[in-house]
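Take a look at this single chain in structure tokens; it is the form predicted alone.
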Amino acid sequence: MSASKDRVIELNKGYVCPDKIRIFNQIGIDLVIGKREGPYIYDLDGKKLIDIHINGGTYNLGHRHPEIIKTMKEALEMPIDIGNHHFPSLLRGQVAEMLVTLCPGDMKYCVFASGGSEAVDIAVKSARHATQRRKIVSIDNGYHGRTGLSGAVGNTKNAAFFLSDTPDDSVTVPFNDVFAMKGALSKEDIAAVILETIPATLGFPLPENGYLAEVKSICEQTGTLFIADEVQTGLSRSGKIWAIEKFGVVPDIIVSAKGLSGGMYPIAAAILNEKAGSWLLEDGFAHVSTFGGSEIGCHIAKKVLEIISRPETLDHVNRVSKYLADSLEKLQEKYSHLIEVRQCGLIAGLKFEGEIGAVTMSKALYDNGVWAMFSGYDLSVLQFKPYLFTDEVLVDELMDKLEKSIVQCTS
């Protein structure tokens, strides 16, 4: 990349995302990503940052993981391209089999998409067809994407902005409120409950003991399907392949995206049990996606699934997660500004004092060489998501930079 930083900002401010640039500039962040490698990104001006935002889990394996780069080069040498979604594909079949096998319970089918929002759309459509009901229950300020159906569940502010919300078909309840969930499902007219296992944009609040299991039980009693949105929490970030497994719950549908791409080629999927996928036997043309399950993407996704399911990968995540938890606990004991640590594996939300405490922390960390994003629906919570191969040395470096940033924000 030879363009100057000012020129890149000028182009994007003029043609791509002017208001987003304005917002980050108000915070004091003018990041333009150039080189990237492993846990690091580099601003075009040369500034080196540890990336613990990882774009919501897209860089689960880090930036430009060597095995993924090698696999992509292999794909480009193969006599394949995106492929044709109408016809059978060996690569699509292999990845679908791997995903179904790696899921808990009795999953049956895999429908591919090009991104998480599209995969959520597929999940919602599948649940509606299977139950012949329209309504979807999600949590207050949940986030499941920004396309038509995905944007109309959870926090619908942005859907309403485009006049695309569907208030008659969407119901929201507070997270961790079993009583409210029972009430919402009591009329037995709900097609599905969709939940992020640990809601990312809400600041990663952890499910209370028994909450997810109780929701699944209510779903079973009322003929409602359970959709686990694992776009940000899946693919071994929790120490299990799917975070929902940590809570002993078997969903009817699992949605995966972001990290499935290896950070190199877009691919996403909705994994369905037999009931949810019944439409595939009735009308094979009911849903089509030109780029969903592209053959190059599938070749990469195969390698991703192989890497994240290795016993040594899961052992590493669980070991480093414990080290991270101990390190964060020590920091919390030392500084009252860090109010709460919400952690499950390498999924963490750090709650700070003040309504925008995480925004000021994000800026301080940026100044100190760390890129961490604040939670969109709770600006007091910082998303703290190191990549899977984080080691104790990197954790120590992150703790040093986090402590320095806390001191700056409280002095």
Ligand SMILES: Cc1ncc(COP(=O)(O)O)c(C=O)c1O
The other form holds:
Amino acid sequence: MSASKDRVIELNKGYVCPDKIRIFNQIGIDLVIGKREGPYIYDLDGKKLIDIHINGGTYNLGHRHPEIIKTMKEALEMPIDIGNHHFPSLLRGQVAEMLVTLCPGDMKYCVFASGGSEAVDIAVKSARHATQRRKIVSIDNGYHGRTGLSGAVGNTKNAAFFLSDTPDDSVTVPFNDVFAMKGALSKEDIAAVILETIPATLGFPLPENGYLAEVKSICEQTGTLFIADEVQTGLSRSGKIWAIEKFGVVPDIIVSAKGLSGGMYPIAAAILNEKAGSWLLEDGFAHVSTFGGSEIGCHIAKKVLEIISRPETLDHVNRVSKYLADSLEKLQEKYSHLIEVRQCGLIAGLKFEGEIGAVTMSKALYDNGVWAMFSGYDLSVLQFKPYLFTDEVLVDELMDKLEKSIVQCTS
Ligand SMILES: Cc1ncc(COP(=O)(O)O)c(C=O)c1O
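Swap state to the form predicted together with this ligand from the form predicted alone:
Now the complete complex, all chains and molecules, led by this one.
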């Protein structure tokens, strides 16, 4: 599987994603990921980097977690394959039961997908059928994926690029603005509000006190469903299994993806309460997905859910989060370039001075051995998302590299 870095870049520039390579090149980042293990990725040229981008939470357990590797090997030895989505499956049923049980409130069903966008599509379709309304409310510059329905909510620039936006059915309001939300829902014609509990692409702004609870209450008053997109924030990264639990809100639908795969086999899910899942009783073929809930994916997801829900995992996340918070606070006191720290568990957004302050920091960190990505819709905020098993030593190492990068960016 070995090839020179130049050859890999040439192949991808030629056949896969020329513009993306050009953009990263402009920033001075030419990462080609070779070996990977735990919190580390290695550039093909041998450079070791701490991965705190973790592909949005995909590597929540780290890269190639030993239990996930063991589970994957087990799956290959079992007399299974992807399975057939039309027929009952023990593994699919077990993962659905686990997900429903791990969610707050009275979730009832789980519809599987192969990725987050597809799972968001399922959430949107379920809400539309349940309410017999078409409109969806999301936040300005929200991000929920790039398929037809998921791409048509939140920031729809890319949907419009493909002539696939649906302006009549998509309404956006500013995050943390209860008044605007009330206005948007006042005509009682909205199928669902879809919100990321802490919006990643916007730079992880934290929900203000009572905001999410207030939104849920307006939803209840207006017959609107509440979809919690926990694709990035779920699976124990916040210190709770779902970040929405931290804010005392029980959604009608929870979307999970990325980390559910253990970074090893694609799987995603929309978890629905009775109302949202009503269509499953009416027309079982209304939504199907060949790869959604594949049996190999389910075998991995079962292990992922077992690991992330262990009390010791949650205890660890909460302990290290506190250490991370203290460390970031010390750094912020020292450097005014770091304007703001937004943190919830091991999910953090670091706001830097200047409109593209986080892009410059991303490059400096790359040079200093950390892969951290800027937020797509706020280039001043760096996403700082270490994996669940980050310990105090790794936090110290990250702080050293962060400090060095800040100094470089400001001198
Ligand atoms: C919050 C959120 N929702 C949905 C998605 C879409 O997931 P996927 O890329 O697996 O389709 C993403 C992906 O980054 C995301 O961050």
